[in-house]
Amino acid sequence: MPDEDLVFYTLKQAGEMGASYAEARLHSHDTRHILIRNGTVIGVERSISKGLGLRVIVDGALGYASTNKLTRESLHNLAERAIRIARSSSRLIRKPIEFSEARLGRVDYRVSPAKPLDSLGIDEKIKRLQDYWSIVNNSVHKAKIPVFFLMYNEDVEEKIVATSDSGYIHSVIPRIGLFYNIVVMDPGRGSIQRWRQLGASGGLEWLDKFSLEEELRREVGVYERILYEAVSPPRDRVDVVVGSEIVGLIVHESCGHPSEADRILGREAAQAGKSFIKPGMIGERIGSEHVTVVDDPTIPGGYGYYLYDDEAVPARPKYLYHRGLINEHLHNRWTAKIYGVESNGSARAMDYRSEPIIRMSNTYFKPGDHSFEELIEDIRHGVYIKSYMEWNIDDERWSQRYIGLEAYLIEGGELKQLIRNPVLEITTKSFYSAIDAVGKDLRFYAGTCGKGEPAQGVPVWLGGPDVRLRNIRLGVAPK
């Protein structure tokens, strides 16, 4: 049966089983991974992922079930499975569930790499990755590279997406990343460790547009320099320069987790947490007026792009924080219907066995006027953090601590020595009320985001410029 006759024939056996809103999705994931430790190749795989979810509606309950058997006889036991798991939860539920309207979509499309995956022998892509190797280890002068870790990846992601209100989405998306691990070490002065994820949506472009092999020379120098010059970072009050890679973490989990809606009416409390945002905080202020903060599936290339989410909604930008106030949560069809507006195309799926949630996709504090040099040039005494080794947040996404890797001084507007272990502990609503400027130069880093239980990791952007704090006390971690 091609795949979707699958998918239709799935929902016509729910919508006969007394489904009043059935939405099934045939969901594929063609995975490729390498892992390189030290220049030798340690894992070489692939795996393959198909199968068909299916969500329904039945006398105000949802149910959802999931299989890879693609025949008449599972199919229709796969409808039979999630219709009985919504009837046995439909007497313990207070307010029946109910789907929002929405304008959706009737579409086809996918992303058509510069470079395919395949332009490139598995050979060539070894070697590739090896050179990255030489690269770090030729890069320190006293200290050592006991660890280097790299994991590339590939994954083509397609989707057949059909509802019983008439929406129908085919994708194909797919995506590269890499991962990796350094640490340089003394055994004198201790170590130093770094991991990072770069990913896109698109094909072998992306390995040019990344410019591992320049950033990787640079980066185990300053880190080398760390281990023998840093000094540690001033105690008293100072101004704080926040570099992009900390910007984009920072509104990840203090703006994008908080403005999930389900997260928001407790649908995650026992999942994967809390939000201080309490219903009714539309238009309640949360920083100054320089804080906007934007969450867009459609950037091309993002590694969280779509067109249209896993309920046939189309995707658009969501404005979570304008000029510092709370503006707009992150919502599926169900929180929709809660709050009285339309769906804005938030709700994801890792894969055929894993319902939609709402999800994030990429997310960025909005860019604005400054040069670098503009946003140190009156600073008399500060600190410019540029990137974090470590971090973490409370449950309810309001306390949280960033202690910074590459970090240095600012004197009388220039950038000085480097200092070691800054760290940045402050509110949510502290952070984004203390930033008085905002860079011009917007930059994207790739995140896996994980939510839900069962737990589901989706691709995700995190992004924004440097941003300037005033007035802040920095704290030390022990090296």
Contents of the next structure:
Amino acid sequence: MPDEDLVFYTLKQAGEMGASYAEARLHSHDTRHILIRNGTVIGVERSISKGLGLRVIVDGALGYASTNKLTRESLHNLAERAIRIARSSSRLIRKPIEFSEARLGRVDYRVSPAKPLDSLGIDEKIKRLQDYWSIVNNSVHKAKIPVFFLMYNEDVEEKIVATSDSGYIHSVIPRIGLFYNIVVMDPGRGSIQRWRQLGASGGLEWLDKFSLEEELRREVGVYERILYEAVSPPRDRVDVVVGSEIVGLIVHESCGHPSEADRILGREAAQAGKSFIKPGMIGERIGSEHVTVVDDPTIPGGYGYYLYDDEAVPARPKYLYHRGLINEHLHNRWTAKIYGVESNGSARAMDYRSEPIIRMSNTYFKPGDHSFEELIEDIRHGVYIKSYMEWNIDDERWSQRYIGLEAYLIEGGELKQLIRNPVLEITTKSFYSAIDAVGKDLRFYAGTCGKGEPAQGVPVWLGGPDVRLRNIRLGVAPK
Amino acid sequence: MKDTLLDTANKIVGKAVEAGFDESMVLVEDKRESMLKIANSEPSVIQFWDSVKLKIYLAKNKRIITVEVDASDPSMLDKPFEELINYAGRIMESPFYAPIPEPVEVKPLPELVDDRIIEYMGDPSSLGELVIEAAHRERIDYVAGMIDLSHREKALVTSRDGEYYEESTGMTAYLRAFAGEDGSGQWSACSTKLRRDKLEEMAETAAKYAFDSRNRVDIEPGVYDIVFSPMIMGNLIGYIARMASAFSVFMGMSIFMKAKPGEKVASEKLTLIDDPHNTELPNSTSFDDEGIPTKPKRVIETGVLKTLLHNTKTASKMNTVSTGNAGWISPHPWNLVIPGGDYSLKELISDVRRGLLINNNWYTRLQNHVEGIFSTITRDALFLIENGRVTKPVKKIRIADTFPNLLKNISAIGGRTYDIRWWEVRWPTRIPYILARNIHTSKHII
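Just the form predicted alone so far, so send over the form predicted in complex with its partner chain.
Up next: the whole complex, starting with the chain shown before.
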């Protein structure tokens, strides 16, 4: 059967078998990886995944079944299975599951790369990746680089989603990604490690936009200097400029995640946890008036780009925190029904095996009007933390910790010595409340966000400008 | 199914050789799995998966290519083979290349399949009912968690005429209970069998921790002796096991870049075993992805690093032999075991003048894998221990220390082990409560 027919056949079966709602998704990934260590290719990986996931509501219970056996018989069995397991669990349901009404799309869209993924041969791609090793290895003077591991990824994700209430979305989104791990080492001084991810939707044009040649040269030089020159962070209270890379992570962790309505309602309580945001907290103050955080799937090039979610609901920007107030949550059609709102199109599934759940997309701190020089010019004694390695946050998204990797003292409005492992350990409200100025340069960083059971990793962008916090006491990492 | 899977694998190996590859291995996995997810003491979703997955290893002139096909249509492989043989001519020799091993006889493991798991996969709701009811025997408010049942068949065929097949079942479950404003507790269970007793004990333990941890008070961060529950130590020891993969050492992701087998890396109290032959633990298997027979091995024995985990490639690079832990590229553990020691939980606690008892954690992250600098944040029940007694539940705190310190400061091992596996404990882990001294903790400052 053609792909579209597989979807409609399964949907029809589910309807005939008694589902009050059904949604079928044919979902594929076509992926290529290149693994390189210190300039030599360890191996090349190719993966293909294609299968169909069916979600149904039966007697108030939600069932999800998937298979990659795409025959008529197998899909009939799949529908039977989804209906049967949902029905069997319905006797334990106290609050029947219902979905909100929604204006569903009937759309076909695709991202067209400026430079298609196949516009370079694999040998040309490898050559470019090998050049990164030369740059890294030539950027140190005294220290050694025992490891520079790099993984290059290309993925084309294609989905056909159809719902029993007439939603229909066909999408094709290519993405490109890079991970790298650098270890800079001097046996007498220890080591510095940098693990980083880059990614975007589109094609090979991003290899140019990442400007990795220039960035690797710069950062490896800095890591070597940290080994030999960095001093301990100040222990007294200081003003802190938090770099955009960390701001992006902070808004993802302490605004995006706690704003997921399924988490607020306890659906992820045993996995990703709950939220400090409780029902009824819309409008409560969480930070200064400089704080606005947006989740926007529609940003072109975004690693978390999409135009319709996996329930066929149109995507749009969501202002999660607005001028310091808790403003809007991330919803799917289930949470929207409970909250009495419209879904804002936040349901995503990683692959055919995965049920759609509420996810972030491209989440960012809205930029302000300060240049970097203006952010630091009146800081008499402070710290600028540009990048990080270690971080974590509690399961209600309140207490969080970030350890700086590249960080500097600020004295008299100027950047001075490098400092080693400064720790920003702070509550969500304290962080957003201490912000008194916001940079104007918005930068995005790539991540793979994990949630759900089985865990689903989906591509996201995390973004923001540099922001300034006043009067913060920093910690220091253990040795 | 055995013949079908072996036949599929053989055909693909043949196709690979026909396409021009020197060597090939094909691993076919046919898996059915169902999962009941619980939230607010009722099912939130019930899921079922039925899929066949092909993993293909290809080598030509020492160039390595791997393929994963999570799709059942064999014609999907035609185009990739054309593409991949083309790749082989354009990439370089892999520094990790080693020839596919000669086939050897593999002794099957007994008792890997429990028909009751297969039976319950069709309707796990009564198991959900069991854990919800068992937890609510305690005065708690609600529970969340999941029960996962799986039935897997795997077949491996190599171009050196190796043929292997295995069937297994597995159960993994965890439950988190909530009581009052701030009480919560979490526990987990795993087995190759359907173990209602383990599910029930899991629910009761989570609920007791939740009830006992209500009305928490703040404590100052500092240096504490800590009694780690199997849940949290299972998470931390998982990081040690992952760093014991020789591939992690090559990738700069391991504290064992600075240690060699034979060197002391932990307290003499600690022995860590990778045990693929423990037929109660659900990752048990008789052969690895290269067809090497698996075996139990001491990764750390009385504090000394005995071996890294190897496949034939990493072993060849380090001039040793495979430990039966392939992964074609990256070796990995199967099941982790820390053998029980001499102490009851009560005795571990009574050995602490001022310290903490920690039920659970999440978000372990490292500043530097080579140095082992990490922190992790507690979740669920956390208690202050004063003068050998648990005195009060306390609020969340971070452990912020280094893995080398943690390993060296282990001072006593509990007697009873628990079979643990959940979101934050990737590999099935049999592990007791463990006491470690002088562990640094941290907390948000504002």
